[in-house]
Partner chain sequence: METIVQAASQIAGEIFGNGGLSEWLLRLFPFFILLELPVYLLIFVGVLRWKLRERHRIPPSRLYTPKVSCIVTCYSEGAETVITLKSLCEQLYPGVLEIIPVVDGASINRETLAAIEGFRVDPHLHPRRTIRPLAKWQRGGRVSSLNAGLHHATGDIVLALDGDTSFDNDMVSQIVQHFADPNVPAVSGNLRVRNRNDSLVARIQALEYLLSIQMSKIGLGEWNTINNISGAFGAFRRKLLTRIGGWDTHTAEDLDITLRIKSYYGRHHFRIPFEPRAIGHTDVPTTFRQFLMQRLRWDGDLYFLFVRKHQRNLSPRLMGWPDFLMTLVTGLFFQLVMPFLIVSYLVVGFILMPLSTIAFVAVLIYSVYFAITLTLYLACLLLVSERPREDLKLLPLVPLFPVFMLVIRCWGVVCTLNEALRRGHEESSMAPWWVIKRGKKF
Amino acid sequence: MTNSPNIAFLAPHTTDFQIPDGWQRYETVAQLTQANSDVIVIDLPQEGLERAIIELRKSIYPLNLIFSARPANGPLFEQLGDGMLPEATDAVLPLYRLWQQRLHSFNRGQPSTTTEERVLAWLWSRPRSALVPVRAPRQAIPYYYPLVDVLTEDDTINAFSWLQLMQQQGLFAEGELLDRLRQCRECSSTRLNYIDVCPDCQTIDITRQPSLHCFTCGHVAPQESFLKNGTLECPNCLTRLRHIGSDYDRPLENLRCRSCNAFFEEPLVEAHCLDCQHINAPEDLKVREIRRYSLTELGRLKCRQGLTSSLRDDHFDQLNLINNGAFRTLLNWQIQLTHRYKSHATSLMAIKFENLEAAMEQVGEAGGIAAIDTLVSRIREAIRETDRCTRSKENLLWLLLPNTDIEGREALRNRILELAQLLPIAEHSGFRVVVDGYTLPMEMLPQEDAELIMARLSGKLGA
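Can I see the structure of just this one chain, in the form predicted alone?
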């Protein structure tokens, strides 16, 4: 991996910035896209900065580090850039090395060519980043995800549908709810005009008009039709109305349609789409939640182990991992066997690798993986062919041990802890292996199933 990055400086003809030796200066984005730089520093005002970074992200620099030489706090640059240039320009080097190391470990070092791979690579190479929507008031949908837009080469991709698909696959987690939109059922536009209409004839020509109700004949009409020579008289039965409450009252229906003369208390509300002219009932409008999105544990696992690896890495593949659903099914089956045959003992073991990420950053990806590979090989030697394994998180391994009592479980636990202490990685960043277990039927609680047992053990480990 390169230790000294090629740093490009993009600025107009004149700039007050003192360009360090070794940096290459460019005056236009077009010039920069013909180069091959590792890190880019932009010295442009906010509007020019945003235009430039969009062009750069859509060109040959989709994932590179891009800093601003000026204070920049716009939401667009916050999503597409890497912040303001550090005061000490020498600090760019360690930031670049960390970014390069993370990117090198993504998807087993394979190039990122699809939208999914690019977005995942971005989030993986910047661990604290998230997909955050930006307001676009002039658009039919007043939010968009700039990172998805610039990292996709297919203009037909609907970012909202794509994000929902990634969430359904378990790669993205929903974050903070930022807004909730109502959309036209026909064209999905949010440009809606809510109009009060007559519930009888659906015209918009309605007015608020006080009315009176004659108790003698039940006639309801506008208040002015009851006024005659300064007194109130029903225009239908000609009864003089003296006392409100006994001769007449004011009905709640104080709205009148000028088209059909109907009186009503509440109008009917319609949502008229300003783009396609479709008339929607409010309850029929589509609801879209606008949220932040971030990588899940599963997403991080696939980024490290390979997007096409079916969640398996070479070292963990030695354990013949099964998926979580199948593992829970097997555990529930063992619980049922225990209920029927009281002498049938089965143990569940959870192995947590604490501070694994920090340790790997210190010793390097290759050294960290080699250490975990050694530990997993020893675990493989210690367990039997009939035992089953799964991973629910990147740092949490589960073992299902049929016909294993508490004594056998504790013997395996002690063996694993001894092996973990011998790993060179154990000396770095507080890395340690924590193991806990659960044995049926001795430790079984009433009404517990596989999901509750695994949740209880995860809680004990702080996973």
Given for the second form:
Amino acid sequence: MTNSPNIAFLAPHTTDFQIPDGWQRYETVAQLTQANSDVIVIDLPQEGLERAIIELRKSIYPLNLIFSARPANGPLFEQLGDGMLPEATDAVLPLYRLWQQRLHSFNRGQPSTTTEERVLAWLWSRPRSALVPVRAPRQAIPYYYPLVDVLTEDDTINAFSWLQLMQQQGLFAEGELLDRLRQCRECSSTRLNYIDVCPDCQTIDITRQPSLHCFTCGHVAPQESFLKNGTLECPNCLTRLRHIGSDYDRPLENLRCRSCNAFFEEPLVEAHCLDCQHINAPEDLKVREIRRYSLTELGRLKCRQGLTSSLRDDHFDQLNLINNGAFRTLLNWQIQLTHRYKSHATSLMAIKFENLEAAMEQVGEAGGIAAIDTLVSRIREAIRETDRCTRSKENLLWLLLPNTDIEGREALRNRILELAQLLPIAEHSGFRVVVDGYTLPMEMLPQEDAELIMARLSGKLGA
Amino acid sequence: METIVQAASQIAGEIFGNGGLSEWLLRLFPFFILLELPVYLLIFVGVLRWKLRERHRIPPSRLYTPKVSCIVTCYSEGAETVITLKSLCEQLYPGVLEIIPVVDGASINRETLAAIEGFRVDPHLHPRRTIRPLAKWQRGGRVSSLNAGLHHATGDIVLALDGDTSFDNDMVSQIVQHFADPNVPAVSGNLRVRNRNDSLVARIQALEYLLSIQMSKIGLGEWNTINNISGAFGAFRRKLLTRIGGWDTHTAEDLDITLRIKSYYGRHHFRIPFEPRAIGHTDVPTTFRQFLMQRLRWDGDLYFLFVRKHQRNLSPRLMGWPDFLMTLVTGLFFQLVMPFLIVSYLVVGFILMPLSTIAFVAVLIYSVYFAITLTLYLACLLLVSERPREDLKLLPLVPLFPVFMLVIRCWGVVCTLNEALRRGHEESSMAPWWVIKRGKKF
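Since the one above is the form predicted alone, can you give the form predicted together with the partner chain too?
Below is the entire complex, every chain and molecule, led by the chain shown above.
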């Protein structure tokens, strides 16, 4: 961990900004990409700022903190930058520390090289950040995700499909829906022209043709055939049609194709792609939803525990964790046993780590993880080989203790609480281990099953 | 005529002997009929003349197509206004038509306003038709609606139309062609009864519109002595309208503006034609009581306009001799004096004459009027009517028509007295009282 970061100041021209001591000044992005800075401060107008930040993100600074020395806004900077430089330049240091710690704990300290790793690292290193689409009205697809674009090592990746994949893997959560696009089946362009055409010959040269209905003889024909010397006369019965509603009316307004002379009521609507000229039926168009994306709980867990490892490989795995369903089945089985053999005693214990997240942020990711590791290995020592463990939430651990009565349960509880006291992070405010238990058959209520018991216990723990 | 009278006198003499009373009556009998006959003759000749001209008429020019603004005054007609607007959109006129429906008292006539605002002109079906509704939130009367519409109108020709009147699709083409003559300041349109099948009262009014309005206006129009441009359907040159200050407050704004335009006849070669082929279909009162109330207003307004408001306008210097004389006879004498004569005759007759004499004279008078009615009706059917089939259905009403006219004449006395003694025009429903109160008193 470096104590004082290298701060680069990028300003091509003379600037009014008082550059603090120790900051390196650069005039071009090219110079900056040759150097090795930790934090970058840019003093450029909006347009230059956006250009510079895109270049920097694509270079050796994909994840570094980048501030603007001037007030800056716009969706692009909001997405790729880290906001305005704090007024007190000293405040950069704690921000940098936090960023560095989080990045250090990401993926067990492995360097991020793939798109997936970089984007996850970005979202991990900046809590509460999200992938926000930015409008690009002139593009064939009028939205793009600047972060995915700049953090992609090659241009072949399709950000939309990639995001969908990440979402299917459970790493990204769908956020606010911002727009819905209809895209050409062939080229995915949204530049479509919806055009009404003749349903018979598909030409666009169609025209509305008002028709008249003669009340006297019931003749219906296009209006032109009724017009005679500036008056209306039925071509069939030669009656003068003088007044709408009493002599004639307009029963229908058909369309006529000027190319094939077809008469029709409803035209066919086609979506013509202006880019590839493909003709789509409107119902065949691809529908794309434009949303914000953020990290899911699972995504955060993977960031912390390493992207290559699966869930079972986490610290708590040393406790021989079984899945929730299996745990509940076992508990139900134990309940049935106690119903059948009254002397049979079984205990259930819930351990909740309160404010784990906040405590970890305080002590740093690495310190927190080390502390949890310690605690888990001590719990392992305290329980028996025949006990079973599961976890229903990240911070809620369940122990099923067969052949354990209330005294045995209380003894275990005290030991766990003592162990928790020994943890280095326990001194910090907020972090607390809460343990509660339940013993069959003494405390059992009629009709209760595993689900209800676990819900009742977690309710007592406030989880 | 004299021979007929002599013959009748002979017959009567044979019946009554040489009684002085019947002779005196017979001398009295032709007195007012003889005054009416020349006018009927004039009308009849006018209709014949129109028919002759009509046969050699060139179809409406498609070259003269000025922009036309249609001011449609609406009040509580509701969805019925849509029929009017639709019939205007359907016009075959090749020029631009600007439709301005003006809703008077829009804050209370929500239904009418909603119907108009919901009406859309399909630019593909009806090109060159625009609709610009005006909502007058505060009620101000028909005159204020017309003037508001006139203020927003941009067409060269302005049509003043009623919201309960719809039009044949060649109406605008027919009426506009007259304006090609720069001496035409206004044209009167032809009205037919739309709801003629609603009741007997409506049916007999349909016949009245056909004979007394359509036929007589064709006849009078031929001699450029048209009596009135109907409020429900008139066409004006906008320049002239704005120059004479639009419509004037008070009731009967249609006759008022007609008389005001006519007062230029003496100085200009103006001509107000009647176009029987420009046809509007309007609703008439369906009950007898409603009918009498409408006539109370109409005939009372005649007295108000001729005697009170336009007394000084009625001069040959302003109107020109032909129109002055015609107004004197048809307007003042027939409408205001004749009813009194007829009623007096009736009263005196009933007092002085024996019942058999009354019956004879009644049959005689009836026969004369029936003959006139039948002649006019047949002439209308054969020469004028564009819907002869429909109008033929009114034939059974022809015998009833003279009686109907007698009732109208008698009611005319009430109307005139109501205006002369009670200033009935100030009770008009055509404008709210707070507007009428402020109008200049005549």
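Between two forms, the rigid core is the largest collection of C-alphas that superpose within 1.5 Å. Residue numbers count along the first chain shown, from 1. Just so it is clear, the model here is predicted, and its values are computed rather than measured.
Q: Please say whether, between the two forms, the C-alpha of T28 moves by 2 Å or more once the core is aligned.
A: No; that C-alpha moves by less than 2 Å between the two forms.
Q: Superpose on the rigid core, then tell me if the C-alpha of Y248 is displaced by 2 angstroms or more between the two forms.
A: Moves: yes, 2 Å or greater.
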